[in-house]
Each structure stands twice: as structure tokens, then as C-alpha cells.
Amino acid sequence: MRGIVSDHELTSPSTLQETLALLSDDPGEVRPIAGGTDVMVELAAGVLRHRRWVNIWQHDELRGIGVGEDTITVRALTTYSEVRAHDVLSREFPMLGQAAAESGAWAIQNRGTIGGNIVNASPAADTPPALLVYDAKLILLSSRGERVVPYRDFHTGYKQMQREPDELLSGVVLPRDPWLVGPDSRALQRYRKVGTRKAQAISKVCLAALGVVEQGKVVVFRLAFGSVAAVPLACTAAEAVAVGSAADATLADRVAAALTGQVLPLDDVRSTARYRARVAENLAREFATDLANGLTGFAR
């Protein structure tokens, strides 16, 4: 069944004040709406059950990517087009650029944000596993103010979110640490995307991370995953027990070990559970073997 577009309400204020004041006057009521890439399929499958949408496409003040000395700041409009077209998002983030291009087809990357792809809260959205290790943080911004969030601790359920109701995600905030990113980097970054094709399909599984090994010690591990839990999932466990360890043969093991009780995927139409945790079982695993082995640098 499909959904009839007369029966919600957009709205296009010429502002952003004006679109916040909305978002105010009824918080909850009325949702923003900017590419429209994850609300157009909704409305196609009948599923859209949400009435009013405010429109922010038109708000400038929610594009473009600026660069720092310490941080870098991409705005919640940014395309994934945008993304991987940047010289200096592309050399310092690269997860962050594969995994935009691995969102969709071209139309989809040219219509398709980053905040959207982050507020949509779904964990098989190709972008949050390397935000999270990234260690980004979130701009909220609501006519009360604007605060700032660590995207690690913004997931709180299945499409639940520490965002208010009357907040829009203004921008994402990526620490420019040349020890970690950038061509100085130490660091071995991993991105993968498992799915039933190598292009234009939802993952089965989807694994960034990142490490650093200094004089024989795991200094630096992070490891996200995307569609093994209800949320995009950091591996704090698997973190945790890998930093200041010995980067020796036994490593995979511990961090494989370490992923029981937070992998803890579902069986769907696009994959079953045993399969999922394997399979994220394998990548942590190659992940942690590599990094042991002292690779460095940026590999799909």
C-alpha cells in the first residue's frame, strides 16, 4: 500500500529561526525533513505515519565543511557527494569517505546528508561505525541554544536518540589528531561493508576501526560496527581490553572474546544472526591480526 502525500503537511520556513520557533511551538509535532532519502521510502511503502515535516534544505547555515587548526566541522546538510569530494576529509577521514561512498547510488549520495543519515538512527547506516571511531561529538541546536553531544553516548535504543524534540543535529565535529588521522598518522584504519552486493545494497554487517601500536603495546584500539545491535555499536569491551596489551598473536583472540554481550544481532530479510556475528566475529578478528602484524595506514 502506498502512501498518499495529501495526507501530511510541509512546511518551508525562509529561516532558521523560523524553523526552530516551530519546532518549539510543537515539539514532536512537526519533524525536520532535508534530503528525504530514508522519508521518500517510507512514503512509498505506506509506513510514513508522521503528519507534519518542516522542510530545512533551504538553511544555509546547515552546509558546508570547515576546517580548523583542531577540529573539523561538517553541517548536518552535507551530501555524501560533498563528503567525498573534500581534499582534506578525504586524506584525514578516510572511513568517513568510503563509507559515504558506499551510501546508495550517485542520486542518493547527491541527495542524501550526513545528519540525516545520523538522525534516522538506523543501525545499518553506513556512516555512524566510523564516526564512532572518529570520536565525533554533535551540534544540537534548538531557539534555547546549542549544545554539544559525544556521538558515543547519542544512541540510547532502537531509533532513540539524545535529541529533544524541538532540536535539529546542526553539524558533526571530527578532532583533527595528526597522531591518529591525517598523512603523520601511526594509525591502521579499517573500513568494511558486507552485503548481499558489492554496491546500492543495505549491510549485513559493517565494521571501522582504528589502532595504533607503540613499542610492542596496543596504545590505540577502536571498533564500531553497524546492523549487529539495535544501535550503531561502539565495542567499548572489546576497546578495553585490547588497550595496553600486548599486540602479539594472541590479540584476535581476546578482542573476538571481548565482542560476546555486545554483538547481538537479529535475523532479518537481509541476513540471520549467526551469520552476523560471525561475520563480525572475522573482520574484529582480521582487524586485530593486522594490526598485530604492524600495518599501518588506511584499507577497506
The other form holds:
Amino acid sequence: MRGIVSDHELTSPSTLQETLALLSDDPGEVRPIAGGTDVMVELAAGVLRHRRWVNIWQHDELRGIGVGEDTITVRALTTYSEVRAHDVLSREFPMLGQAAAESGAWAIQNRGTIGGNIVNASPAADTPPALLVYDAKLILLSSRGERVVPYRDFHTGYKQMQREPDELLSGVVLPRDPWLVGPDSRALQRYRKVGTRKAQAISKVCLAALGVVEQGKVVVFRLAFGSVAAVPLACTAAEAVAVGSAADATLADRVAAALTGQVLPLDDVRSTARYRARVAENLAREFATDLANGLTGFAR
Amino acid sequence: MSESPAQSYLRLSVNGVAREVSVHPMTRLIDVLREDVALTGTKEGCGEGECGACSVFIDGVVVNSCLVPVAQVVGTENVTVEGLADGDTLHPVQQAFIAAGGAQCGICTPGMLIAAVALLRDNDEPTEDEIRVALAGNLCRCTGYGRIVQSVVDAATLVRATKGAGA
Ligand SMILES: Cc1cc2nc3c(=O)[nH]c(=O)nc-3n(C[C@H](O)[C@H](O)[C@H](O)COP(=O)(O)OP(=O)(O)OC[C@H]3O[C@@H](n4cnc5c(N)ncnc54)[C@H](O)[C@@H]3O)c2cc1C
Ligand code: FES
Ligand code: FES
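Taking the form predicted on its own as the starting point, write out the structure of the form predicted in complex with its partner chain.
After this comes the whole thing, all chains and molecules, with the earlier chain placed first.
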């Protein structure tokens, strides 16, 4: 049954300070709404449990992409369309650009934000695997100040995360490691979303991966999945197995064997656990094989 | 939970006209447009961002009005399908949809028109693929999409001709 608007409250403070104060007055009571593309769907479905909301869409200081010497900061209200349109970001972090391009259709991309995708914390979300692989850091902001959390530590369980109830996500920081993402990078980067149709479909499985081989040895190997566990998953076991080992024909088998303990998908309306585990393994094998064969650059 | 009716007076601009409405700030933009501003061109298909029937422009950007709380459009320029025509002259996209049979029942049409106008604004020579990507968030239960794509192709020709004439 459709939700009833008057069961909820929505405040739109004009300053960020007021918003932070509202969030800290009674922590957990008030929740932020950004582009609304998750929240308003829950309202429509009658499953929006929280009563009090604070609008953050008007806080322009949370919007935009800042290019620094060593990092790029994508502020929380940056939309998928803004990510796609940004030259440096989509050139150096093509997996993020690809994730944005494959999330929803244009009208969703025009309104859905990076911050909302992260804090909504769906294990099926499409930008988290890319952000895990790029080793992003999150900036969390409250009236108590600002702190930085490595994204790899952020999701702690299904819809559980290292965000205090009074904290806003203010931005995502991506390291511009020239070795990995610059024009001189020797890395292989890959982003693959497997869904039912090209547009609008939520992933059945999604992979992001990055690797570097030097003198026959894997020196960097990062692998992450969406929709195969309770959280967006960095496959740390497979990463540990690969790094430092020979980039040879056995790499794919070794990586695949290391997935089993961490890739624990579920059956749901979109797919089955068996299908997901198989697709995840195939995608990981394909990536490891291509890496061992000396492929570099970005490929879907 | 009904202690606060929480109605607010909000000022909106719709199709260039200033409006004042008294609504709950979390009310969906589509409901305000249809019920408070009495512009019923914008349609509701799914109410969850999937079908695009409710598409409108907010500051020139296409969004699904079923997902936007009205508090977020205070101070923005909002344009609905009713705002596409220039007086009595239909927008080239509207003309093309009529001529090529791009509308049957018409429920998806306002959203298709908005999405097509957005596409042609940035690209007046789109390929069929580009048209299909631009309209991927707009579902139609009637036409099978062929006539819709043709309408957009024809509209692009009209738009280019208009530009050529104006130059
Ligand atoms: C038709 C449709 C298709 C979609 N397709 C995809 C898809 O392909 N892939 C995908 O990953 N997602 C998809 N989504 C989901 C959604 O669009 C994304 O998750 C989007 O990024 C959410 O951002 P938002 O700003 O709209 O979030 P909101 O709905 O505003 O918020 C979502 C959650 O995040 C919290 N939040 C938002 N911003 C902040 C912040 N700065 N600090 C703290 N908390 C915050 C809110 O409190 C809320 O809990 C789709 C949604 C729809 C309706
Ligand atoms: S009614 Fe808004 S997208 Fe379907
Ligand atoms: S014409 Fe009927 S839904 Fe498109």
C-alpha cells in the first residue's frame, strides 16, 4: 500500500550548519534525503519507516567534483550524470564512470547521487564495487567535526555501516595514484554489470577489478563484487592469493578457489545464489586470465 | 502520528508562471503539478521511477516527478509537457509525434516528449541507438516503440530545419 506523506516530516534548512544541528539534536531521529531516488521509492511502496527527514539537496557545498594533485574528491550530492560528464574523473576512474552510466536511465542518473548510493548501502548497488577497487576514502561530517574512513572498512553488515547517526557523508576521495590510474598506468581495469536488461535493471552480479603485472608477477590485484554477499564485497582472500604470485595460467584457478569463502550470494527475486556464484567466478576467472595474458587499459 | 498536518506555503515556478501552493513539503512533485497546479499533462505510470511517464524538467534537467519531494523545487524553473509548445505552435517534437503516430493511448507520451526534447537539445542528429538510450527510462505499453523512435528521428529533422531557417 502506498505510504502516506503526512506520516512523515520534511525540513529544508537553508544552511548546512542547521542541517548538522538537526541531525545531532536527537541522533538517529532525523535522516537526510538527497536525490530521493531510493527514499521516495520506499515512500511510494509504503515501506518508509523513518518519520523525520531533512532535505540536503539545497546544500551546494556538498555538490561537485574537485580535482587535486593527488586526489579527486567527488562530493556526496554529485549525480551520476555529473560523474559521467566529468573528463578527468571518467578518464582516470573509468569504472566509476561506467557504473554511473549503467545505473538507471537518464532521469535517474540526473537525480541519483553518489552519496545516496553509498549510504543506502544496498549490496546490489553499482558504484560500491568500483569505489572499493579504487580504495576510496569517505569523508563524514557532523557538528562534531569531520573524519575520514577507508571505504573498505565502511560496510560492516547488511545495511550496517560505520556512519554515526548524526553524520552526513560529505564526499568520496579517490587517490590519483599515477601508477594505477594515470595516463602512464600499466593497469588492467574492468567493470562488468550483469542484469536483465541494459537500462534501469538492478544488478544480478557486478564486478570491478584492477590489476598490475610487472616482470611476470602480480603486483596489484583488487577485486570487488556487488550482489554476492550482505555487503558490497572486496574479495580480500583472492586479492591476498594473487598479489606477489606469478601471473601465469594458474592465476585464474587460484583466484577462483579463494572466492568460495567470501562469495556467498542469496536467492532473491532478481536471481539465484547458484547463478550468481557461477557468474562471479566466471567474471573473476576472465579478469585473472586477461591480466596474466598481459592485457592493460580499461575494458568492460 | 497525525499531530502535525505540516502544510507549508511553497512558491513554485511552473512553465514560467509563479504559483503558490499549500502542501506537505514531502508531497511528490507529480501530485502538486496535477492536483494543486491543475496541470494534468504529466502522467503517473508506476510511481517508482521505472516508467518515465511523469518526466518533467527541473532547471532544464529531466527528472521523474514521482520521486521528487516538492520542497526540492522551490526556487527552480520547472517545465511540464504543457510548457513545451510556444503559444499555439507545437514543439517540433510534438508535431513529429502527431505526424508519425508516436502516440496511441497517450499515457507515456508526455514523458516521451520531455525525454525527446532533452535529447534533441544536446544532439539534433541522434542515431537510432542514441534515441533508444535516451528513451530507455520511458516505457510504452502500446506502440512497440518503432513509431516513437521514428517520431524522434523526424523531430530531429524538423529541429535542424528550424535552426537552419533561423540562422
Ligand atoms: C528506476 C530506478 C533505477 C535504479 N537503478 C539503479 C542502478 O542501476 N544501480 C544502483 O546502484 N542504484 C540504482 N537505483 C537506486 C538509486 O537511484 C541509487 O542508489 C542512488 O544513488 C540513490 O541516491 P539518492 O541521492 O537518490 O538517495 P536518497 O534516496 O536521497 O537516499 C538514499 C539513502 O542514503 C541516505 N543518504 C543520502 N545522501 C546522504 C548523505 N550525503 N549522507 C548521509 N546519508 C545520505 C539517505 O538517508 C537514504 O537512507 C535505481 C533507482 C530507481 C528508482
Ligand atoms: S510514474 Fe514516475 S517514473 Fe513511473
Ligand atoms: S502510447 Fe500507450 S503507453 Fe505509450
